[in-house]
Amino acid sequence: MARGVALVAALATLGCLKESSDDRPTREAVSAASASASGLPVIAPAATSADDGQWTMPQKDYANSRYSSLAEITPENAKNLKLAFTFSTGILRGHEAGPLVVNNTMYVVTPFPNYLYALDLTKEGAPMKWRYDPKPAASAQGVACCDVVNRGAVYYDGKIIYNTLDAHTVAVDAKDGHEVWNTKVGDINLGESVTMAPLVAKGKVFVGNSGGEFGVRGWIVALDAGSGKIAWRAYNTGPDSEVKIGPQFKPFYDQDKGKDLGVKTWPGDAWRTGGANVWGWLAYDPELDLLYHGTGNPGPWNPEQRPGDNKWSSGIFARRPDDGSAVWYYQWSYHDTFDYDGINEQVLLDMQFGGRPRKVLVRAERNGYVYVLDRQTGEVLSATPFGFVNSSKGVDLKTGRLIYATDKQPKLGEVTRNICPSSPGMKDWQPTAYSPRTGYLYIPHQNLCMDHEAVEANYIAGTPYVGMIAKFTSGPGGNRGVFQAWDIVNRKEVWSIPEKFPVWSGTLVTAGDVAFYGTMDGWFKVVNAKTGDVVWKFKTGSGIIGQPITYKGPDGHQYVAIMDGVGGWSGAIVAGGIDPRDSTAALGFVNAMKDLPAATTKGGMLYVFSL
């Protein structure tokens, strides 16, 4: 048999709603170093309950698998998919969230003004049961760097919990839509906003702030899920006491050991406006009792204004959910010079690596590498490029350090050309999916490079604090997007589908061996998860940057749902009506998307399909 890796996915969902899956992650290598995995047979899946056909959190489970054991839709019958119903949100900005499905009700969250809709799946056409309006402050739109998006809600203990753009977290009764609690977690006057989807574990709601381009100080906060009261807050820059670094903190690498590195690795008081926000995806391991969260880019983008490693930005923390205590940290991109935020999703898997069992964390990172980390210690086991990278030359597996390419480093007043990947990275926020049936990680991503020029940035609270002029361009081959199946065991691409525009949607994979994703020119596609053959596609009214989900309807059949509504950073030229003649608009993204307005228009529609 082919060389294999024994794995089990750690897939535990919220409350009593659980799902299981077996998995097959990886063995990888990078520039000068490599790691090996022993060839062992795949073991049985973990003893957890079968998929209940609901979708109660954006990630599907704590392990961020986005895998469903529903299998009615297959490569053979996907051609028979038909539109079951649609629903318009009435909002014409970027729709990055996926719906939730709980107890035969579908819940849809919109971009600003962050409406929450409940749809009755037991009735024909899924009519609206109620709408909740959180009434966020209109001024929050002015501190949203990259469209007024929202990345989803979570169901917990009879409540739908989500964040609003003006830095509030709200809990809404899932039955009737009344507000249970509403907690202010940040300050829009400082440039803070919240766009991420929360995660709930052990009775706490975990939320982080956005605003790295406004010079805010990044944090993650835990709220009591019953009352909304703030239980703890941990900052990602500053002294150890505020980062919650204490006796439990045991990082694997020497450069992360020392007192108050969140201050000492910054010049002066620059850590106070240093970014390192938590605006991406969280994961939780119930067995290890560890919460995993990434940290965003340091501010400003101009690296000459902040010499040093700039901890704890562009990295990942493992924390205790009860009190926020840091257990370990790893920095994907030290002294981040390209805006390679470290906020992408991490997929939690159990595997044999180097001849012994390892609990690993697999991540397609913005800097262009698929990483495998030991999630107990933070050790990098492997890191492999999953596209064209020239901004770095690999990862030193002895030190864990990214090896930057010196000729691509931005300089004050000078233009550095053809840096690949560009600031959105090889892959931005758009989440991957992992199938235990194929052993593949399905990666939606972009193929973009950029020209960079550093300029001086001046900090004024609540205003942009960037210090970089950028222009993005298409990468090698000319296609700006890729949908890719990645074999983690053999650390290589299995197949890929080039797309004209960045693949900014999330993805979904099922036990029917089909994967789903959307394109920015409005195609919703179903792909044979083994071969990469497109077996069905449907043209929606607007570009797709949302997250597909699947569920079992009241009739016992499988359904799949997706939101359209182009926007986000990549689609700002359409959603924000930006003049394409300004090549540096949207922090450089407009230069690469000048033809998008001719390919799609604004939207905000839910589409649901079944056989």
Second form
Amino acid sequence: MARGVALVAALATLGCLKESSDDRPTREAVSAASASASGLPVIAPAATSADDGQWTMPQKDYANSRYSSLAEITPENAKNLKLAFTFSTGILRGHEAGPLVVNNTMYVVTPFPNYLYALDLTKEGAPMKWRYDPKPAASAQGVACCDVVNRGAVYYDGKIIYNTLDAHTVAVDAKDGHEVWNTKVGDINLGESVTMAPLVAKGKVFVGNSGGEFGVRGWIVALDAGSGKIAWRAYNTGPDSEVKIGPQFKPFYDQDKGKDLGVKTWPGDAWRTGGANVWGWLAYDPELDLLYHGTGNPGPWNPEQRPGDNKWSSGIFARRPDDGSAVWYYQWSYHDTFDYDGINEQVLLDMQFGGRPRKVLVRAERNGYVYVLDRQTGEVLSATPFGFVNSSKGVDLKTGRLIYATDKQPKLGEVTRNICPSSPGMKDWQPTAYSPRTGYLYIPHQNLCMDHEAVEANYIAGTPYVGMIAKFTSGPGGNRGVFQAWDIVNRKEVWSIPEKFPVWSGTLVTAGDVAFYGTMDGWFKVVNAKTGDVVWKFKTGSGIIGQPITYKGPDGHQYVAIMDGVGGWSGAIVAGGIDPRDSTAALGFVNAMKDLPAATTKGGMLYVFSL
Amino acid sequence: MRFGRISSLLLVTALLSIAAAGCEREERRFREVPPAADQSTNVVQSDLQPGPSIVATATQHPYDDNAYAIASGKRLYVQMNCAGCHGLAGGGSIGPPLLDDKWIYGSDPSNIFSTIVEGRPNGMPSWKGKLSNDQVWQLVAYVRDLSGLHRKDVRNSRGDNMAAVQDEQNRNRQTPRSSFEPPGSVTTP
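Show the form predicted in complex with its partner chain, please, the one above being the form predicted alone.
Full assembly next; the chain just shown is listed first.
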């Protein structure tokens, strides 16, 4: 315990270090030292956040740790948790976001129509200070593939910044809720929407588009945080000049070297409608000055319409935040045949690997492997399955290539059965959390397989471009969800909790050694982070797919917050009122969720607990 | 001023429609004018009507109970990506289910025709100028078939692809709800 506190204190101090290049050697030395002191990976020191009383970005910090050093709530006292206050958002679609807490104010962003609420934490019952309505175009609901979700806002320099479904980025004055700027970043008539949470670094707001099921060409855009003006935009398909591949680009593996691969690895003009969107999580390493973002699935899903590696889809880019220049790239799933969208979060850690300190990023990827990558070079250090995988046979560490199982590949007009994991992968967008005290990555995920048949997809701008009929089923064991603790150093599961439905909520872990997550049938659970024992649970009105957060209230005590409101791709059957008789609805997810409507109903409520 | 302009507009419209009605007597029609384009058809969006209601009589459209049109409609439903938003078997996804007895914008052929041509505010694209009237009517025929509103013998035979619903041909009719039933009327499933 004492050692843990010391480590945390060290981390907190490191987080306060100024971001300048002249202190680099010192910090490297210190981080290597603290990595070896505990033997466990540490959260990349330059990417941790100093103030643990607040929650200013969905990822908690640039490292995507979702780890808080607040330690008042423990496995022993969690049973005394009580409701502090609740708040109804008035919206009944899937609530995937978590709140922010800044300056004793809580900010809640809702699914479409993307209201932003400010709640005053200094007053009893946390009354509303104001509500901001960005008035997004109603038609945008037609181009949201998987419910009209929003994954959160970010606080920066007196502003709350977030994206609206109709592809606008807005900045709102955190004090009074007035709009500071509003920038149109995409076009719904091309099928573009934005559901991701932006990240702000070096005075720039980074935003990416959704639309991998609409043949939308993926991009990431940087806006000036002060003015909202677009600074640069990098595409993830097409010629090098538009992908921002130049002299700085040094990918680790040979297959990623060559001119205009974003054009040449596609037939004809298919790259123009090739997806590779940026709808997931961003990370930033201030020390290496690298911005990390995954790229989504190639479009259409039908792989026979796009022979080739389909660069730069289903992979990860490291870019320079100043101008978007690509520095390295790695492809998780080349020529992705399963919608193994590569957009999950990357957790930036410093750890010993192969006997020497490495700066890594750890990623529980959709294709079913926990990857450890060198985040300076993009080299794959290890890739280990964290659930049942039969769609591939592993990752070739020499070439970095995923080894697909030939018998599971989809074919035109033929049904391929029992492909595991299914399209949402072993884990979808729902983010993991890492505790430097246990060395475990906490992974909320699903356990699903599928039957698949490729059919011809027809590109009509603004309409779905998929070309795959799918039906998902539960994976081995029958439990469709898992909450798992993964030992990063030893690359193995420590414990796991089977859940009836996919665990589609985010997670959070704290210095009190408790982890939090929610289930789609509406249980908010507190788990002993070391043992996996559920120490307390609370039944919410609707199923949970949101992201838990924790903060220190004005009274100095620790609070934990979660939103319910079932929906998202997995919960579309409830949020979108889908008829369970159509097994292929929601891109095949409905087949696996036919009993969800009997287990939960729509909702949209914030719950805040304290001891 | 404003009022004057509106009333003269109304007058012109009224005169035009009288004139149009006059021409109709001499006209030899070889093909039915689609009801949605026909001024005499009331495309009504609401069951609630102030004063005495004009009881909606279902519009007959050229392709009702027509097996060929339903089959063409099914092909268009996939090719125009209706299936992507409404589900291959009409179970819904981005858009609402079409295989049930609930209709937001009306189940009458003329309602469905307008839905497709005009689009609907919460994400249904407008296909105006993108499809011919014939194609829209074929889609109307197939959309209605998804909830079994046609005779069973005009249904499509089983599709070639992985089945989205069980027993496509023998789906039961899902009679749309209507508020035009007299008070006290009882329905049993």
